[in-house]
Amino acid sequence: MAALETRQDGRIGRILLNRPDALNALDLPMIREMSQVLVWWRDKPRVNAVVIEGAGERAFCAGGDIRALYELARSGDAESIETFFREEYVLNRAIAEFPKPYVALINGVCMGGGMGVSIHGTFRIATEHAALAMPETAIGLFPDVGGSYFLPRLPGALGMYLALTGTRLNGPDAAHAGFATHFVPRRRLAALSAGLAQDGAAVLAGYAEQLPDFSLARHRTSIDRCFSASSVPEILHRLEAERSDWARETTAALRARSPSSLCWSFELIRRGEDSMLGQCLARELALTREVTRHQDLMEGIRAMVIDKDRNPSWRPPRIEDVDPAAIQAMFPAS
């Protein structure tokens, strides 16, 4: 069974991420094949749009193949790690610059690399069973695949909140936040997919449904107040001043993540506010060279993905112990 299936179907080119047992996680051959087919479809007159979906009901795409990254890091294969990230980011930019409608049908988990092959496209359709997130701080990485570009462009300080906490958004909430462009119930997704092949992206309006209330609406003022702070320790200080259940839960979520990852992710997102996508991706690639040598990434993958004991030992263990100068030194040419 091919991990990636591509074909022309009526007016569209179809991409199927086809590793359902691995939650459709991206590996390098999939990235390369996607890049090649987009080049082919870019100039093919009979392909009016591209539609990407994930196989199975559990995931659109759970991200990059973290287990493979772990093994490469254990073996010291920095060259292969660099190749993976570089080619993934080239694909992200190719999607952003694709001249035809690019439509992602998101049902199930869509995280990390899954966001990279969806959010840069023209339309992102999410169902009530979608779960969109950038959870990288939980494994000691950072919100990449252009996250430093699209996250700071969300309303208020919502992007910084989602970047640091890794909060998951369902389909309606993702549309409210800006991750998705349309909410379509899962029961109508197959009909929408067929309609796209027959009539193109013009059919989207007929399938999108009115959004229910944004579940984070009642916290938006607090999110903007706390996550607009000038540093991660200041975010924690402002959360403490909130004195609410939400603030206590958010503080606990931050305390569970890699302190170093929170700090370099914060700096990355802050720098992305005034940068173009290409600049953000270049900065992210440079940061991977630093982060993939840091103890927290290996420990985070071990604890969350390999052993699954959910008990990582971070170094340093406290946010207050992270050296701000060391974080700044990770961005020498930014």
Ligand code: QUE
Second form
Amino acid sequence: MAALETRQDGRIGRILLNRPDALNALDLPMIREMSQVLVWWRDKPRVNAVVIEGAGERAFCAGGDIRALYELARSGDAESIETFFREEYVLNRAIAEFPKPYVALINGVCMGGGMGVSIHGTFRIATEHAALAMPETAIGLFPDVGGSYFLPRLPGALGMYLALTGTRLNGPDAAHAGFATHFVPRRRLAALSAGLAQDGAAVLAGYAEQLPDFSLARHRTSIDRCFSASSVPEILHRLEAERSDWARETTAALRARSPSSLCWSFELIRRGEDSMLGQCLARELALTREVTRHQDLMEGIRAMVIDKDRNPSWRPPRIEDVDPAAIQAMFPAS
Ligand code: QUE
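Alongside the form predicted on its own that was just displayed, please also present the structure of the form predicted in complex with 3,5,7,3',4'-pentahydroxyflavone.
What follows is the whole complex; the chain from before opens it.
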């Protein structure tokens, strides 16, 4: 079976991300095929909407093909790395500009590249089994696929918090935060999917469930107070001043992430506040060139994805030792 399956079903075009053993992570052939089918369906009158899903019970899409990135970086193939990111970001933009309803059914892990093929669409339907996150600071990357566009547009400082900590949100929480547009229980997802093919996106409202309370609601003022600070060290100072269990846990989460990655991600998201999606993606592509030269990316992928020891040794190891001028130099004139 192909890693990407596309077909017409009633009034919709269906995309199935079908690499369940790799949590449906996106490789370059999948990205290319998706881009092609969207061009085809864009102008096809009988296709009124697009519905994208992930195969299997565990994942919508865990991200980009990080293992392939690791191998390319190891063999020094910077050109192929650049091609992968460029084509992935072009696809993200094509989804944002797709003129028909584009609906992602998210019933499992949806991280990084998975967010990129869902959040730019019209609707994101998340179940109680969904786990949405931008976890890239754990591997020494940064929230890409337009993260520097959509994260600063979340309420308050929530986007900076989610970007730096990589916190995972379940379906209802994702809908509260703005990652998802609807919460639909898993047991109703098959009926919704069939309904979309028969009657189009108008059926959505009939399936959405009322949201339970946002589990981050009681931390929202602290999140806004701390994560609106003007630098990563200042965020840590403000967390220390909170003197709460939540603030201590958040500090520990940040201390486990790549210090350099926290700093370039912070700067990227700040710059994204005032930029259009296309500018954000161009800035992200330029930043991939800088970051793939940094040792933390290889070390992070090794520790989190390849060896899974979850014990990376970052260089420099402390946030306080990251040179702010070196971070600024990674953002030439943008
Ligand atoms: C942070 C990430 C990713 C991650 C783990 C992190 C990421 C990603 C994958 C991943 C997972 C399973 C696969 C695969 C890649 O893991 O972006 O190929 O089979 O794609 O802690 O950002």
